[in-house]
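We begin with a single chain expressed as structure tokens, specifically the form predicted on its own.
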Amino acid sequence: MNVKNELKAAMWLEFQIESNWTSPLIFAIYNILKPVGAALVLVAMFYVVVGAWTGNSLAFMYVGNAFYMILAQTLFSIGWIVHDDREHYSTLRYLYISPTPYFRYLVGRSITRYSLSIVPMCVLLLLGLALKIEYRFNLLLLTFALILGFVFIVGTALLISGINLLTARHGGAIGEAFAGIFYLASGVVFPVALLPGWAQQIALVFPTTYWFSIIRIAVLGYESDKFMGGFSVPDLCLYLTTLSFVYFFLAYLLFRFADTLARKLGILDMSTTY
């Protein structure tokens, strides 16, 4: 089986696991309503605090949160794959002796999860029109951001999978922890400029910081974060590209290390029975 077919098979499997509990229509509704509902709760909180539905602050928060759903849902879902394969379905040992490398299998499943997460993001952007958010789309820049976003988000998800090879059933918590760090430090709903100086320096290490800045420029046409506004678009793209591939490469190395260690310790297919 070639790489393309291996990825397609893993993508199909992820879709079947996510959707086989109901009809395609209900799954589509569920896939949209869950993240959209969470985003609208945040909008309601914004209205209670600010007392209005308009302004640059709303646009900043709304667009950042809409794209954050892609990151969060991918990390939450991929974080559980190892535990599902190992303990829920008890198939991890069979996947390891199959012709498809487990790392490539995880990448294929990540592609589907990432793609499914884009759908509610698009719905949220449409709903933003009702809030009178003015979009000035740069489709080329947005496409670039989504492609690079896949690289570092999937890289982070694979790092979580490597950790899960060595741990008990804490995949959901680990995924939430990574997503929470990115949420606080990367300018999702409040500017990086509001962070303490030391936290701003940490934020610059995360590809998500540059990703959300590029996203806002590509969707809104401007960057209202004064700190990130000091970077030009070419610089943002350069930093995002470099950090995305560095993160993916490091994630691959750490996954291979965790995989080797799990084999040596004899815990690759352990069952925690809870």
Contents of the next structure:
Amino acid sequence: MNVKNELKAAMWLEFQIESNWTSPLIFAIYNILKPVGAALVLVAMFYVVVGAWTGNSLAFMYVGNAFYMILAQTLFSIGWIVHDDREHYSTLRYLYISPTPYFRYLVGRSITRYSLSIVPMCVLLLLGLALKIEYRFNLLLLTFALILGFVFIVGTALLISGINLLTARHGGAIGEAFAGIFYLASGVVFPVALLPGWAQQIALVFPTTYWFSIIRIAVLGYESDKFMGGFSVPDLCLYLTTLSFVYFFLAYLLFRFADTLARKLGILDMSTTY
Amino acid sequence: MNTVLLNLRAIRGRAYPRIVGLIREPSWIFWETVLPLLSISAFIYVYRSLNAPPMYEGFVVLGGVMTTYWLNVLWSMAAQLYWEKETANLQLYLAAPMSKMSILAGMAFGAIISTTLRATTILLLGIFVFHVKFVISSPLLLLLVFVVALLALYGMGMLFASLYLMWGREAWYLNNLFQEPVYFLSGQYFPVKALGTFLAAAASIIPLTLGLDAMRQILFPESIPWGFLNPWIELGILSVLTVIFLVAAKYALDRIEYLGKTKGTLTMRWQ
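Please supply the coordinates for the form predicted in complex with its partner chain, as a counterpart to the form predicted on its own shown previously.
First the chain shown before, then all remaining chains and molecules of the complex.
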């Protein structure tokens, strides 16, 4: 089987697992409701303080949150794959002895999850029109950001999968922890400038910090975070590209290490009776 | 054996692994404490970015505390019987002689204790790191609201446990769905009155909504104008909800037992 077919099979499997529990309509609503709920929490928080339904601060957090949903949903979902395969469906051993490398299988499933997460993001952007958010799209920059986003998000997902090969019962929690760190430290819903100095320095290590800044410029046409506003667009792109590939490469190495260790320790198909 | 004693032992037996599990698997404490802290810190910064008065940061901490219970209700109560089925424990429960309600009560009791540890961590973070000031205007009412809200919440969890078992795989997805949309409807980080009377009233079916609203008014007296109902009235409604959920949980449990016997598929995995 060639790489394309292997990826296609993994992508199809992910789609089936995510969606075949219900009708397509219910699945579409389900896929959208969760991100919309998260966005509405922020809108309500803005309203109780400002007393209005529109404003630059709202645009900042709304757009950041809409794109954060791609990251959160992908990491949360991928965080469960190893656990599901190993203990819920008890298929990990069969996947390992199949001709498709497990790594490639994970990438395939990540592609579907990432793509499915883009749909609610688009819905959120449409709903943003009701909040009078003025979009000034730079489609080229946005496409660039979404492609690079895929690289580091899948990289992080691989890292989580590697950790899950060695641990029990933390699947979702680890995915959420990574997503939570990015949420807090990357200027998703509030400016990085508000963080303490030491936290700002940490923020600069994450590709997400540059990603969200580029996203805001590509969607809103400006960056209102004073701290990230100090970077030019080419600089942001350079940092994002470098960090994304470094993340992916490191995650790949760590996944390989975890994979080797799990085989060596004989815990690859362990059951933790979860 | 005396029936009461038998059921009390069942409650203790089911609560035991949840409490001891805290010590046996301490990494759980790390993951389940750190996670809410991250999002709570982020929401506090959101209010800071809007130059909101300090009481709003208190709303976030209070919401964060109650979120841990809500998540616990979803993942450790509502989804539990479904997971017990997947790990083949359910048939043992059904074959055991005690009331099945004792199993759920034991799960709830153990879960409340373990979750309180996490909730306390969040509270301490709010007080010592973010300097949130709570002014307890009525300690007795606060205690009553907190306890009754938890009873109603876990009663709801007991009801969901049976329903999720009937719904099968949808349970997992329902749990996901009952997070962010419920955070919004119940006014997790903001006064629920902001949603308008109709929506806030509809959301009151979730015990979290009224519990949070009452506690907000008691702990932050300056937020009383944002209160949805008088805290005493909210306490009354929460008490009624508790009774309704517990009775409904008993009915649903009997129903799944009946379905299990007539259809014979209750304990089959991957349904």
